[in-house]
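Next up is one chain by itself, shown in structure tokens, the form predicted alone.
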Amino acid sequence: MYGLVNKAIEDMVCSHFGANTWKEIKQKANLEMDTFISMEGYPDDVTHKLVKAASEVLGLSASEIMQAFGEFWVTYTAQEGYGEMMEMSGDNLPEFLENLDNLHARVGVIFPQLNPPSFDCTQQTGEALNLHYHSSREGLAPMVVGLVKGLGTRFDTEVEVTQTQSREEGAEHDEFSIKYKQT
């Protein structure tokens, strides 16, 4: 994954917790580095050893962590520079759902080694919808609720994302029924 990630798990531990505690979980991670770089690349076991340590120092699960990064990761990316490419991916939590792909797209031009994952949304009805979940990573899942909900308050809209089927149990992919209503 990109240093982006990573900072911005960093960014969120210390807003919420303090740099103390982001310096424990960095210990715990056994990892040596002082700083992320944005715009390169880290073994994906650099994420998966910060998300084991942040669970352990926090008296959190990973599923937990996971989603509190998610929400914080909508709100993050768009104050890092990324917000005029949220604004051109949709007016409303649907429309921007449906447009993921299309926004993982333009960010790939930034990332060129970026593997993001795929998006599609069915059954789409006046205030529900069914989001499949793509990923050749694993456990991310619960990010994906937490970036769901994070949408949510970026358009003023009440969500509520349940997870109907999951890879961890022998899916094919993970997919989420989301609920919305514009508030």
Ligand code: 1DX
Second form
Amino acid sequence: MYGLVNKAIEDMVCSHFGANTWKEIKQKANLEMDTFISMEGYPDDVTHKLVKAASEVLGLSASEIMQAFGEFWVTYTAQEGYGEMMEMSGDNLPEFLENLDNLHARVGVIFPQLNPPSFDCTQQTGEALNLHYHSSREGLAPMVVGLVKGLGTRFDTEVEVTQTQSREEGAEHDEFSIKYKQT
Ligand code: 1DX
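If the one shown is the form predicted alone, what is the structure of the form predicted in complex with the named molecule?
Everything in the complex follows now, all chains and molecules, and the chain you saw is the first one.
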């Protein structure tokens, strides 16, 4: 994944727990590199090692960290140069989710090492939808829960996310039932 992802993890840990805790996590992860360049590609393993080390140091499950990270990602990217792109992608939760593949397509033109997931919305009503998540990466469903919650905060929308299909349990892809109400 692009270094932007690892930098976002660093920023999240530092803002909540401080630079010393981050140092400890980085040491535990035992990485080749000391800093990350946003626009450079890194093996997914680097991100996995960071999440595993953070989980050990902070005493939180990997799934809790990934969910918190999903929420963090929405505000982080809006602040770190991708605010305009986020604004172009929708004015409300369902619209943004519908536009995610377009957002990734635009990023992918400029950053060809992007390996984007794909999102589909079905059974859409004014207050609910089913979100289908296809990714070549495994284990990121908890992050998607956090991403949707982060979008809820972004759009002042109360949101309830329930995973209804799981690839870990043999389904072909992950699926989420999303209920929402703009306040
Ligand atoms: F609900 O399943 C809301 O590296 C959502 O594979 C979901 O392959 C917002 F410059 C710049 C760059 C860089 C911008 F090249 C990424 F560095 C992308 C900014 C998306 C904002 C996907 C990150 C692939 C890296 C799913 C989890 C990963 C998608 C991560 C969240 C808006 C983003 O993001 C999976 C990679 C951006 C960029 C957004 C993602 C890669 C998302 C969302 N994805 C890199």
